[in-house]
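Below, in structure tokens: the form predicted alone, a single chain.
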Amino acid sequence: MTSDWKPAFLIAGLLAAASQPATADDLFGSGKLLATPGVIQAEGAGGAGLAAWATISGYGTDREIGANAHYTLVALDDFTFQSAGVTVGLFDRVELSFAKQWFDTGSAGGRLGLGDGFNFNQDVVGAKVRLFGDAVYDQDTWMPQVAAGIMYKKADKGDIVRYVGAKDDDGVDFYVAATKILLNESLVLSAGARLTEANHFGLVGFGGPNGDHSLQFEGSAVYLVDEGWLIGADYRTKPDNLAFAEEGNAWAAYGVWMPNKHISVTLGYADLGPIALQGRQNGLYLSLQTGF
């Protein structure tokens, strides 16, 4: 264990913070422990690569505001996915996020009759609120931190996604996440349930002949190897609404380097399941993040 994660250090820091009145200069701060907010997942919410956590993004405490900007790249066998966005955490209670996503079909677009390099794009606007519990400070109980979130997603190719069977080009995801940080074990565990009708995360519209809203699972396990170095894995189930092509579940395994609270680099491997009759799609996962 490193000193950043020792309970004695944690308690001392909490008492010191409580003894000082908040001022305007303290509004934007980085009072949380390193790595405890997680990173930014592909849809813009605080968490891990594929899964939203119950933690609030940024290093701001309940007296501070935190914020992050991120860029994510997933280079698959036949496609390329990119996401960029910003996330703001308000007083460790509310999180607001926006992400822009691009899905480049490459040469597969030609095989699908769309044209080489055809892009499906999507905007995702999200909000999350912490309901109860504290993932860091509640070390004497198994009670996790629990949060509820919502994501509004808008795909930009409405005519095409409807042509392939989607019912709509926009939709809403609702999710609940429970996250527990075990400081003595250097471990973060998170699990969530998501009510969604998104096809391929929403990039290919919402709903279809095989169904619409369904309850899906997402979860993460992350281990602190050493100060600033983490390894983890995510798993996420997805609906299979479209008749023309099967959609499968997704998973990712990765390492994270956090030299400080302002920078993180995530590098790993992602498998997003079968996509558009091109077989299972997997490849490099890279995410860069900066903030406070």
Given for the second form:
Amino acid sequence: MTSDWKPAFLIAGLLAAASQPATADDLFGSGKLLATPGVIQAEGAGGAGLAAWATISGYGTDREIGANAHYTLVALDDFTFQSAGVTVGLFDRVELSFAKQWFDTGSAGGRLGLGDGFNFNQDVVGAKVRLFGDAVYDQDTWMPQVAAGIMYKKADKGDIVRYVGAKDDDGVDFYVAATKILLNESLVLSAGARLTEANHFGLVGFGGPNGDHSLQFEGSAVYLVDEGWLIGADYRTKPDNLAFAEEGNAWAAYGVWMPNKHISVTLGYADLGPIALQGRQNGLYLSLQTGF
Amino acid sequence: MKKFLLPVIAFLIAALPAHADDSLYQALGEKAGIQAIVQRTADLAFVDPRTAEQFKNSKKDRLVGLVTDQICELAGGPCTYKGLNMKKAHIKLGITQHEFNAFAECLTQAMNEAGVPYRSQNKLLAILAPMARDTIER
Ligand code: HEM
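Could you present the same protein in the form predicted together with the partner chain, rather than the form predicted alone shown above?
So here's everything in the complex, that chain up top.
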């Protein structure tokens, strides 16, 4: 995992060295205001819960670099999803992320003929660039911050995902997100459109008998309750490409506690829709994040 | 009847938004509260390692007086800001985003100590945030 994101740091360091003579303190100064970058969403991008936002992850300002590690657990009725990874924000302009994800089928794996505790895993490599607008400073206009992103996903069980009908074991998501912090209302609103062919975020491969790339929606509404305390909810539509089992839309509701710029805990409830003939899958959503 | 009602309606229309507009001024503790918050913000920002350098040649009392009038007016209070516009006041300083946000954090701490409700704090920050365009160097 380390080797995967080291190059990002290297490039970032070179860029910084070229652009200004900054001390280490300046470069990693965590200059953004608390909570304004959001947290890390399910696939490793800056956002919250299930939705990618237009914000650039981490507390680095336009002259700084931010980076965060995350661990996320979604404990569903029949399955367990886990994700761990690193997300880097460069000069509040570019975001690079890497996440490793595990989807444990538990005893449902046995019922599906895969074997008890069968794991669908995937790697997600993401990049996002802020196009225009500033979610924090543009308080006097309706202009949101807008960013475009890409996620390359590679599922590890190529034979199995193809056996259940997926066309591919890797695929690319393209998304555009618009995020607005409405300080006057203590609200954050975000909406995004994602062109994707990922089955269950990509864990069960890409495309299938019912289609391939389609345009999907993801959005969040978050209320700033108090300094370091947020509550929010996301909604995300998903493709339904596989023939053997129906896939549905997902939502999550959560509270976030961020005592400072270096730690956040997201705790909530997620409903990922029906998965692999086991009915709607709901359960605990927990995400721990640390960085600067 | 009409002769009586029209001025009453006109008065209500004029009075309602004016009343609503001064809620932030009230939440900040009126002029005295704002003065204390700005004084505390300056006390913090003048020694904060992230911003102290910028204020090393500043006259604190004058700055506190000007910023107090400015925030009082912006919050809907009965004050008039008579200082320079934000661009002129900051153009030579080369203020960074990091410094701007650090200053906002000093202000937040001062408002916390003064017991200003979080939602009102955000309302003031919503007014000040766009000033980043004129105060931060490009
Ligand atoms: C929204 C944020 C800010 C507001 C509302 C504000 C307001 C003001 C005002 C009203 C003045 C006086 C203008 C005059 O001389 O007529 C001023 C001057 C000044 N400001 Fe700001 N300012 C802000 C942000 C900052 C920041 C972030 C810094 C540096 C970290 C800064 C440093 C200064 C300095 C050094 C002066 C000159 C003081 C002097 O001449 O004694 N300001 N500012």
